[in-house]
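Heads up, the chain below is alone and in the form predicted on its own; it's given as structure tokens.
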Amino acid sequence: MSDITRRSFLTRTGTGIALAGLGATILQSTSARAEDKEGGGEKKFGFAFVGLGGFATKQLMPNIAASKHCRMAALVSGHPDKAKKLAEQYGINEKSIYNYDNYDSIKDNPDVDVIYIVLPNSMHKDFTIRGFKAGKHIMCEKPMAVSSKECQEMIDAGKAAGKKLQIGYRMQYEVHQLEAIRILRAKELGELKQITTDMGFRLMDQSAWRLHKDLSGGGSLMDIGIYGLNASRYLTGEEPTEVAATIFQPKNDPRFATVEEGCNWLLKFPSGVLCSNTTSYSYAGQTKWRAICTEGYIDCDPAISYQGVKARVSHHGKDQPMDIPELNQFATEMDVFADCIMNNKEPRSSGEEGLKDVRIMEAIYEAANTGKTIKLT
């Protein structure tokens, strides 16, 4: 196996070769971003953020400034005081502040090109479809929706409007994940045989919307387990054919009156790869996966952090860290979407990608509730 070093990684990606056939070279476009001079005349797409919770205000909004092709243009919130304060902070015109009732009038704002939906899961479908009807492109956080039926309705609405839809799978554009995919596709560690994922944390806040099924659609599986599910799919490059599962929902804990605390599931892929997964709202923070091959393995831990992702390659018993310079995950995924809009390309993390995960999660719940292995088509 070639050394996984910073120099060799930059050499491979700097030539413009797409990592693992994933499309445009993310490192190349992002490196160009750093070289652009301010005021260079680049097209910047105006983003409206719908929902001003912690993820939007602490991650998305501060990091859009690092984007090459995107900028803040509007806010949509049910809290006018909070929206006004943020608008002042980011230099957004008060006329570009909307609430959930007058949201549809955003169609008259030419400054808004893209709407980013950052709301509880059960609200994704409604605000996505309304956004498409307003003539805007849509980014939507994962899980895409609370059912495959809702996902399909969102996809259909985007096609009817002639607009793009990208789901917020930021890890699909994260450099350690991309290098892991390249190594696995190239079989530098032999044949991939097994994947394990563990994604969870202790959720103590009983008022969190995640604990209410009418808002979340499910518990730890829908919230953080989806990272492990999606990783198993992009690491194998395959779709699972079978799933078996079990869930735990304690009867004496009011936090889990309507959603599961934990879920374990097993996926089988066409090549014979098996994937064992855990997720929980009650164990110490875990965000890791391991891809085990015939001649070694790749560990990623932490695997989904906003920054500080770490990965290690082991080949014939010799361990070596992936020494790769990090990119701003949020700016990167927004720039990738902007590139898709500018060049009329389908996003890698499209609505169809979001639909696939939701269908599999529905099968996981079915397998857990029936005690049967579910065949996937």
The other form holds:
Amino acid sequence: MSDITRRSFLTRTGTGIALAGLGATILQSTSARAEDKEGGGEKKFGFAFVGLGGFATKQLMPNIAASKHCRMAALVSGHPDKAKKLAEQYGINEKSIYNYDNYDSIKDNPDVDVIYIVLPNSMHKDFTIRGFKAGKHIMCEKPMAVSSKECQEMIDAGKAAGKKLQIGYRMQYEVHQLEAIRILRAKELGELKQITTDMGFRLMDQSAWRLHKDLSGGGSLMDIGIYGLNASRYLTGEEPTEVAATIFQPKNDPRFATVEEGCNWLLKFPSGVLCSNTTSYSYAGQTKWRAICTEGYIDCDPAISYQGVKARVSHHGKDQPMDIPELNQFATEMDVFADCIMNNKEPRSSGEEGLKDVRIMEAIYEAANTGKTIKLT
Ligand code: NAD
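Beyond the form predicted on its own, can we have the form predicted together with ligand NAD?
Every chain and every other molecule in the complex is listed next, the one we just looked at coming first.
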């Protein structure tokens, strides 16, 4: 295990908190396999990236080099010049550049093991199903798709192909989130009672696909509010039973002709934990959550940044920063997926996990549109 990973799992003096359980299981397994690889020359999984936009080119591609089990193998793009330039930059054979029409022929490329879908949300389903038909494993960005029906079709296609599907919920493998989950499950701060989440930013570019419902499926809830929703589920470890919501879609702002500007929603969990959440495309950048227990609370702010996530634990009025060395979020989630493929394990952020969030978001929109509290089964 690398030093940085090993240190994360050690009991931390001062707080007496040991990062163990879920986080250790997830991250130790990938580290253990890395040692195997170094000893035995194990193959790295070849990734094809579909969609060469901001997230793929600025985060995923530069960071795959830090992974232990993954490497770039192919590009799929509607922009041949951009793809050619990136192929040169990352040493990818020109024969491994595809467009959206000849994408299916990737099935004949043995160098590609995993296809990573980084397209606008409404394109996730088709490219995932085509990828499965090409006999590849799929990583797909969040939100999994624009409807629960589409999510189910993606899951079914993976099962039919006998291939794995992981949704890009990078925060589910991020060390501060994992440590918070451990503290809450161990009830070190007493009983969890309340969660608040605030996730949003100002989106001014009217042409952005995020503001077009046919491409995004919805507004700030689908794009960034989903982080608060997913956090409330992983922090409680429960599924909500009720949702109430309100959305704001200003009539006089052309940015919000088809999607909501913002949404506030309330969730009730079986243990009685209540969760209140906000998201917006019109407020200054916010990514934070707070989990309030009977004897203290955990604050995470910023909670979903690519680096520099910060958390603070307050117990009986005494505050301590959660001082944990960070792991490369992108390399980690790709290595976790490689581990699932190598060891035939179901990814934690599986298709079923993606489907659960999309189902709840559908209920949030229904609650907002009807003004009724929606029961979730
Ligand atoms: P982006 O606009 O930067 O890139 C979108 C890519 O899709 C571009 O390469 C574009 O050419 C291509 N595309 C193909 N057809 C298109 C169409 N009809 N309209 C617009 N673009 C089209 O977007 P992004 O920020 O890279 O987001 C892509 C996906 O990644 C989304 O699902 C988003 O939710 C997800 N994402 C995840 C994270 C995360 O932290 N996990 C962060 C950002 C984005």
